[in-house]
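Below you'll find only one chain, the form predicted alone, shown as structure tokens.
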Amino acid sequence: MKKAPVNKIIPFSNVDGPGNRTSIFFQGCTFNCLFCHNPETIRLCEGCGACVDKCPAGALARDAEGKIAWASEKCVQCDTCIRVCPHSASPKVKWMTVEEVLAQVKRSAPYIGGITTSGGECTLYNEFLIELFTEVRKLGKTCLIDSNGSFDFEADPRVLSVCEGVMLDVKAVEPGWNDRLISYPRDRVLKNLDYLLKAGKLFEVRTVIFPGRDRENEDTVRYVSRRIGGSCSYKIIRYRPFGVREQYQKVLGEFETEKDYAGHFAAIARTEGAKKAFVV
């Protein structure tokens, strides 16, 4: 019986793709994005217990294998434990099958449109999914990925064809910037862009927008839309420091980027070709 580990499940999104729908966060990620609003789903638990000590609720505890076990009748939600974590994890995840995380969906069903599975990194657990996937289509439901393209799509196919498509996120196209910003090499990510767009399964590409940074901002959007046109929406994303861990606040700017700024590189991206870019 397949198990992946679920951070949270929103049983209605506005945000994260078309219509209302249920969005599926999983534990885990490739990448260590220095802008990253949700580090603590970047890792999975390790056990160390510096969290059990510091909840006020009394909600956490060692279980007989001295993992860390979560009461989630007993939390009361303060982040305490992610907080103090020191590895980019939280305790209050939930390793569930996919018949588990499908009775959620359906208590849903007759009110979203159909799920978005994000994360960390969905695409970590894409036998999951698959599985996931196939049974949520049999409910009339449509299913959408968001990946930070650190998949190998044209690898495997069949993560492909049980979904709609994939919002990718582009971060950054210059080598040095990339590298710094999240420490993962671009190439696959690039390649997941041209191959989804290929295969008619790229359905958002999304890009944030730094304060300051203009050569790098403008790279990466001039890059994109001279490869997606006309054929998807463009998020332009501002950068928000809410949540963003506080020694790369200093890296990347304590204030959010000004709209108008963001603004002029969604023209940009028009400007190439990118006709369905937009600023949030």
The other form holds:
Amino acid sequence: MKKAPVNKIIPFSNVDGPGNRTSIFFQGCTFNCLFCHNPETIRLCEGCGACVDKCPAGALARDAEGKIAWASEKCVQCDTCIRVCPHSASPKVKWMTVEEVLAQVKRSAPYIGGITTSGGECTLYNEFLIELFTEVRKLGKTCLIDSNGSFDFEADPRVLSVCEGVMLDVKAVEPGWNDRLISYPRDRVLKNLDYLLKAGKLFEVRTVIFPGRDRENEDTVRYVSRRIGGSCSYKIIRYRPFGVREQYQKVLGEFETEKDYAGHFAAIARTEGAKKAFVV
Amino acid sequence: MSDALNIIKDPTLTYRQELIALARLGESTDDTVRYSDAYYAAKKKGALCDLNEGVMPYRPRYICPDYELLFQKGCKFLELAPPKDLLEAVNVLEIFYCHVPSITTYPVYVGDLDKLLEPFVIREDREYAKKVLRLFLRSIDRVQTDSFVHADMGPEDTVTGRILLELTEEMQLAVPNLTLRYDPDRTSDDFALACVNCMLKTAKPSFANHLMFVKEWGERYAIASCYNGLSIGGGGFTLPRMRLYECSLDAKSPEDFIENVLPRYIDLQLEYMDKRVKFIVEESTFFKTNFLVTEGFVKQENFTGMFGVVGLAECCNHLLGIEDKKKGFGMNEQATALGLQIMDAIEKRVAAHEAPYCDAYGHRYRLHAQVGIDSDGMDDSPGTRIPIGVEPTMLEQLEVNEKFHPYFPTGTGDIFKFEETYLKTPDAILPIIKGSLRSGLRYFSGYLENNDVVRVTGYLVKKSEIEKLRAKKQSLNNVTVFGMGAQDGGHALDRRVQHHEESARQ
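Now show the form predicted together with the partner chain, given that the preceding structure was the form predicted alone.
Next comes the full complex, this chain leading.
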């Protein structure tokens, strides 16, 4: 039975693709972005136990196998465990089967247009996604992947054949800035951008705009816009320090990107042909 | 100070509000309609409540005139000819409304405005029609100064419906309340989305499950007052309510409640309704002399009694010894199952009772999930709603609602509060509404967290008007004071917000 680590499932989401969608957040990521606002999804629990004693609700314990067990019914969602975790992980992760995830999707099914898988990086669990999407499509619902672009879709396009498309993050283009920002080489992402576009599976591109990073922001926005043109929407996301690790807030900024500043890049995107650029 | 003196010295009451309060006081001096001692005892302990309907009813509680008939043949008593154009049409309505009685003294149903006015609107230039409708809505808001005044529209998309939505958004008025009859086969997504947009900006319209109402009432039903299903050309005689939490205090166990306590209180409430209905029909002059009856705008046989219940959540929690509401009704399968058992028992016993009159409904009363009044505080949640402040996720809340809404042909509903991002994504709300109506929800209301016009329990108020009352100033709308009470005592505006839950990644 295939299992994958699920950080959380949000039954109704209005910000993870069109309409009302059930969003499934998988645990574990291939990137380590400075601006990640849920860094507790980056790694899998190593079982160090640093969180167990700190839990004020007594919801964490070490089980017989030495793993950290989370009692969701006792949890008060104070997130202390996440704050004290030295590994950018979370003990509040459930290893779920496709059937278990599907059961939750079925419950939401009357009210949603489809599902979005996100993370972390959901494509780490490609085989799981293929099975899940195949089942979800039988319900008449659409499937979208929210991805950082680290998965080689061209080498293994199977998942694309069972989903509507990919919402791809293009976080940086200029190599130096890219490596510093996301700790992962940029080439795979940019290759995916072109491949998904060609395959007709690029549903949306997202880029985060950082305060005061004029050149870096502009490089990325121009590059993406020239590539995608009017073929899909381009979401220009304002950087928000909420949830970002403190040491990185010092690097990137402790305030959110101004609307007007982000709007300036959306305007650039449109002059470069990205007709469906908008700011959130 | 006497009660009368209190009323006339209250600086927050307008002249009309004083008049209504004094009339109520006058009515309360009579004791012609008497009930059993057991009824009075139940009322005194708060298990039964007459919603201050007054001791001597001189009109049915809710009246839903047949406005189509008015437009076909005019009104002799008011000397109104059938309207020939839009100006005449709105003028006829404005005059007629002033003569439609109700428990509030204001008309609780002002018609299917889109259907009524569409033939006139489409003959006019759109801008001109919009101006006339703007003045018409202004007249309703300033003359029928009560948020229980309710207009209906749909299921089809119409020019008039579109203009009404535009004006509703532009004018930001609490009156009239507004409902879209939603029919998946007849209401286009485009029109429904326009309604969702308007709802986010003004807390109206709400969405009524047209297919469900049609099954119970036929095509000609009205949504009146808060969310009350009634017959057009008819209405509701009376609406008392069982306060189920207070009822449950008499019970030793859930079984004792269902087998002994509940039947006793149901029968007492039926006794109250029977006597009241008979008095309205047989003693008061309404059904004998009022022009609405003599000219056929309403027919006595189309009225029914509304059997109200309130506080099911607290009742179930008490019976199961659940003290933490967060683990109670709505979040707890056992409590929800008990709620269904209780509703089955109520439905069955009320259906077994032969009611006087109510001819069109087989001489039966119909259930109503009463929406609460300001003095209920936190003891009794509206109808079968999950208590404010402990609502689960929207999905779970809908699932619970869908189980209970079918019990209540004369009305129930729930309200959902959305945070700001939904303003940009009405397409994320429509599937929720469609899915829930398809799954058994009767009535869906929503509003945006930071609006001025908000839905309190079933009616609309402006938060800015509540602030006026707090500053000891008058508010034109009779209902603002209920909104203030519900906010203070019932935290009615603190319901859970549907957030995006930080799901967007960065």
